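Quick heads-up: it's one chain on its own, the form predicted on its own, in structure tokens.
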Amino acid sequence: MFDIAIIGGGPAGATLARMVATRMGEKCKILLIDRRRLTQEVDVGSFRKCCGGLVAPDAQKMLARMGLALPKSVLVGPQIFAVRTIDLSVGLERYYQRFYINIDREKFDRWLVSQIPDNAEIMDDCLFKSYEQSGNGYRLKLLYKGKIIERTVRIIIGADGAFSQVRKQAFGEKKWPKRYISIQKWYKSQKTSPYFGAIFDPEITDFYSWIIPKEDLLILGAALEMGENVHQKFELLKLKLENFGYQFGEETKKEGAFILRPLNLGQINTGKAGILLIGEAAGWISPSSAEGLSYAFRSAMVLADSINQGFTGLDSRYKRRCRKLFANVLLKNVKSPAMYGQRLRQLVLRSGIESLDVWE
């Protein structure tokens, strides 16, 4: 029987597994499950995370706190020092200084998994199907390499992202953060852009869209409200940006995923009764920028610290220790009107406060 089963080997799950395995050693039996083939050097045809692959300053701070330095193998060019902010509805744009580390997200996730000590068991190419209560723990049903298998565990940790099956099965569909469909397409580019583009246009979405350079490619992405016309809105966004001066070459890849946006603290669920949630599965993601890496690291760190004090009262201890995370999400929601309130955003852009003069 395992003490902890972590469903999801992304930044939240891999960080939790690493920290608990390092601190508790053989005293805690850990099982990490992920649908991807994260322990294999070459991964052809498996699920890939739809992500822009930028490490924002908050996430950089968390890497520093954990004593981690990124290897050269996960970096891609260019490294970005400014955000080009565009309001398409009125044709306004400004540049703001902000440093992002540009990464290959799949290689980044593999690197995080490679840091997990050998005393934790990793089952990749494995899909969580369901669970049922069994004695003092739970019996998991997993689809592993084409076969249904079972494992018994004491505690289940949902780290399986915005469409978390752990959260859905344990807590139902009530009180989820607002869901968006993220569409992301990769295009060949003759000119490398040195900026991360943050695009606002209420005709496209009440959230935001983005442009991210990756070597000789441009990623165009958008967080679109759920509905039947998401593809039409994406194409309208692309057309508007072309009219604004962007040039998109041949499409090389397209991706899609759900993004959550917690509009109030009641939509964040840390779990209870032996089933706990971290990362985006809990709703830990910025409601103003959709940045999730720092929240994945922070929630994993808080839960690891809580586990170190034992399993008795773990659910209430974890939630109590998340108070700074709750406060951070609340603060980001207070900040959101300056970004998403049309009049206030345009006032800020027109003022030029803290913006850069850029010569190209």
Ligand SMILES: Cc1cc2nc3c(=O)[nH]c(=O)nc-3n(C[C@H](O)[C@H](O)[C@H](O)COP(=O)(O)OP(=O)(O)OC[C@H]3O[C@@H](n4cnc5c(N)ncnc54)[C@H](O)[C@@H]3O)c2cc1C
Given for the second form:
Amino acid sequence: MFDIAIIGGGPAGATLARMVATRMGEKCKILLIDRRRLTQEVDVGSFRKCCGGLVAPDAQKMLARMGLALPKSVLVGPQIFAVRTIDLSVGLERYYQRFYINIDREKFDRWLVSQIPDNAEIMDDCLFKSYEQSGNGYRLKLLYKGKIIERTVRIIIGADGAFSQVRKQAFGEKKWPKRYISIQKWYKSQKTSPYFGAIFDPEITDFYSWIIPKEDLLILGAALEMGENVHQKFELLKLKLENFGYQFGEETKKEGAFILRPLNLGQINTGKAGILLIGEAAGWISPSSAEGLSYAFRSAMVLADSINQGFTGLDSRYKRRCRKLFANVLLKNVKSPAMYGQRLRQLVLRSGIESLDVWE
Ligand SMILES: Cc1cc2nc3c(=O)[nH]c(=O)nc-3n(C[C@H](O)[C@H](O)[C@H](O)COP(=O)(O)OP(=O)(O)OC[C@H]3O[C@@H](n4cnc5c(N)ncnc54)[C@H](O)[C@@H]3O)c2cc1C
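Write the structure block of the form predicted in complex with the ligand for the protein whose form predicted on its own appears above.
Every component of the complex follows; first up is the chain already shown.
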């Protein structure tokens, strides 16, 4: 029997596995499950995480706190020092200084998994299907190499992202953060753009869209409200940006994923009764920028600290220790009107406060 089974080996799950395995050694039997082939060095056509692949300052700070430095193998060009903020509805734009690390997200996730000590058992290419109560723990049903297999565990950790099956099966569909469909298309580009583009336009979405350069490609992405017309909205966005001066070459890839936006603290669920949630599965993600890596790391770190003090009272200890994270999400929601309230945003953009003069 395992002490903990972590479902999902993304940034949250891999961090938790690494920290618990390092600190507790053989005292805690860990099983990490992911449907992706994260232990293989090269991607061999399994699922891929759809992501912009920017490590924002908050996530950089978390890497520093965890004593991790990025290997150059996970970096991609160009490295970015400014955000180009565009309000498409009135054609306003401003540049602001921000430092991002541009990464290959698949390589980044593989590198995080490679940091997990050997005393944690990793089963990748393995799909979590369901669980049932068994004695004082749970029996997991997993799809592995075409067969359903079972594992018994004491505690289940859902680190399975925005479409968490663990959260859905344990806590139902109610009180989830607002769910968006994000679409990303990759285009060949003639000219490398040195900026992260953040695009606001209520005709496209009440959240935002983005442009991220990756070597000689440009990612155009948007978090779109659920509905039938998401593809038309995406094409309209592209057209509007072309009219604004952007040039998109041949499309080389398209991908999609859900992305969550916690609009109030009741939508964040840290779990209970031996089933705990971290990362985006819990709803930990910035409601203003959709930056999720720092929240994945922080929630994993808080849970690892809580586990280190034993399993008794773990659910409430973890929730209590998340208070700074709750406060952080609250603050981001309080600040949101400056970005998402049209009038206030346009006022800020027109004022030019804190913006950079850019010569191109
Ligand atoms: C389009 C897009 C762009 C984004 N861009 C950025 C960005 O640039 N910077 C940033 O900080 N954040 C970004 N985010 C948010 C960020 O990607 C997430 O918040 C972050 O990855 C959450 O980490 P996580 O470990 O909680 O979940 P995930 O990274 O989603 O990892 C979940 C893991 O669980 C596995 N899994 C899921 N279901 C199962 C199952 N049933 N069985 C087994 N395994 C399963 C998945 O394979 C995956 O490895 C973006 C999100 C999207 C959708």
